[in-house]
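Below you'll find only one chain, the form predicted alone, shown as structure tokens.
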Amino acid sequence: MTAQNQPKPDGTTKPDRNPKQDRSRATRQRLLEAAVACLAEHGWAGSTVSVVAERAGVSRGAAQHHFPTREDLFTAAVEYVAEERSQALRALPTDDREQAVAALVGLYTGPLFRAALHLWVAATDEEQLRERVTELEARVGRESHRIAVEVLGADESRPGVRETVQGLLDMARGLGLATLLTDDRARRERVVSQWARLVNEALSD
């Protein structure tokens, strides 16, 4: 009896892992890693099937059973963007809230969210992307507002406190367009720790 097929509790087996799905999830999985690199380091021009697959280590017919058209493998990456920006979000410190202003910038200003705004002005020339993209950001745009009120521990009843989170999430946004082209941190910072003063005051009892 192999390791992986040991005798449970209840005296059943457990059935073995299957490796070829093992590998289909991890060459997705590479996929999606490439795919994100590729649109924060090219953009859309630059981000083509063939390119992503080279990166990933794949075939490029690999890549197209996984995701059958360029939209279907982008589409797929911005979501994972998407999911790794939400698991970000929930672990950003709650003890401090002005680490959490910094830390919150700081994931609009890394290379997921570049990613992400590529994938953005794509879709405003692209008719298949835009529509995709447009559900999926507003999605994501609601989730990251619902965890950074968590994160803040803002209370959203309060007047204007929900107005003030909404206000830091678009600042965010603007200084990680900012980025794209040059990498002016010094001013950033002195920026940010401006908006957590301001930020931990108008949400402070």
Given for the second form:
2 protein chains.
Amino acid sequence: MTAQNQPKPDGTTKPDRNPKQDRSRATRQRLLEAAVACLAEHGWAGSTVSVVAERAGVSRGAAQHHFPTREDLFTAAVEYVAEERSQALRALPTDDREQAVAALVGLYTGPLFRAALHLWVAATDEEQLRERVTELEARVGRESHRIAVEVLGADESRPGVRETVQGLLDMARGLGLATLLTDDRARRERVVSQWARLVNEALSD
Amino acid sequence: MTAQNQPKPDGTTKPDRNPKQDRSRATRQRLLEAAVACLAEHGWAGSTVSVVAERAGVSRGAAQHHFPTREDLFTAAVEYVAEERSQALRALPTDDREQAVAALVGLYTGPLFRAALHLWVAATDEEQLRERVTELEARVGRESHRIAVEVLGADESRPGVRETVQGLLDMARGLGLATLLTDDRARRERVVSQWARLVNEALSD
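I've shown you the form predicted alone. Could you give me the structure of the form predicted in complex with a further copy of the same chain?
Now the complete complex, all chains and molecules, led by this one.
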């Protein structure tokens, strides 16, 4: 617990509202969201701290205060947006597996996945990015798996269940890749509906 | 049937061996294979006709005779290697679905997939590449699906079977992506083994 989050006299843990810290947090958030959008639209080659600062309406100096390097900014951005999306998934009801499968696939078919993909592919060829992206991918992958287990109501103590869930997330990633160049929505919906049925049977055996 | 492939007096259709054509075909093949290896290792930014010509031990002029533009060379290369690999898959026995699933996943976890991925990601951002890669992806995707149906012995007239096979190829693509930065073999083998079982049940219902 940080100093900010000390319990208040009324028993809540609402942080002190410090206008300067609030502004700084809001700036950071704008930068992170602009960075993901920029990466998704223009790829790694077209994504620099300056371009993102301009897009976020923040001075280049302020951007560099928050994120000293390009690698800092873009890895933080992908992690931040992945966390935001994961949090949203946790709110799903767990009694409808088809809805859960569709929501998990949705994690991999929007701008976040496109941004992450550009970052991964760039990392295959850039040493200073590679180690950080590998760590980031491992963290985000573990978190996605944890959430998938939760929203699917899967019992991983049973043999095969862990691999069923992993394969489903791999399929979702593959569907995300298929959507990169063409709008694949109609096919994707049919595949999701069939695989939701297969996953449901496998988890209910 | 081209002039080269007219039946011979002995009844075979072995083409006339024209040493000059043979050399030209061999040069073309060396260029295509070098192009895929180059793309897989260095990505789109590091892949030019000159780099590939040098790697293949071919003069730049000869390379440009075969492939006037960079886009010609790399789209032809991915298509050529994809066809080679598809042909190899057709030779698989169709009575072992786990082996078939593993072989299909193998299509997406080697240098060919890595090369194709670099090309796809570059195409999101380069107009002159985009249209050609979109067409290429559609052709290669249809062919992979056809082969998957064949090696799995799947009956697509039954409801859901087409989507089961499509989802399996999406999963294979996702597993390929997971292997981009880290060696994911042990996990992949467990996922393949479990999903081979689920797909086998779904196709045998």
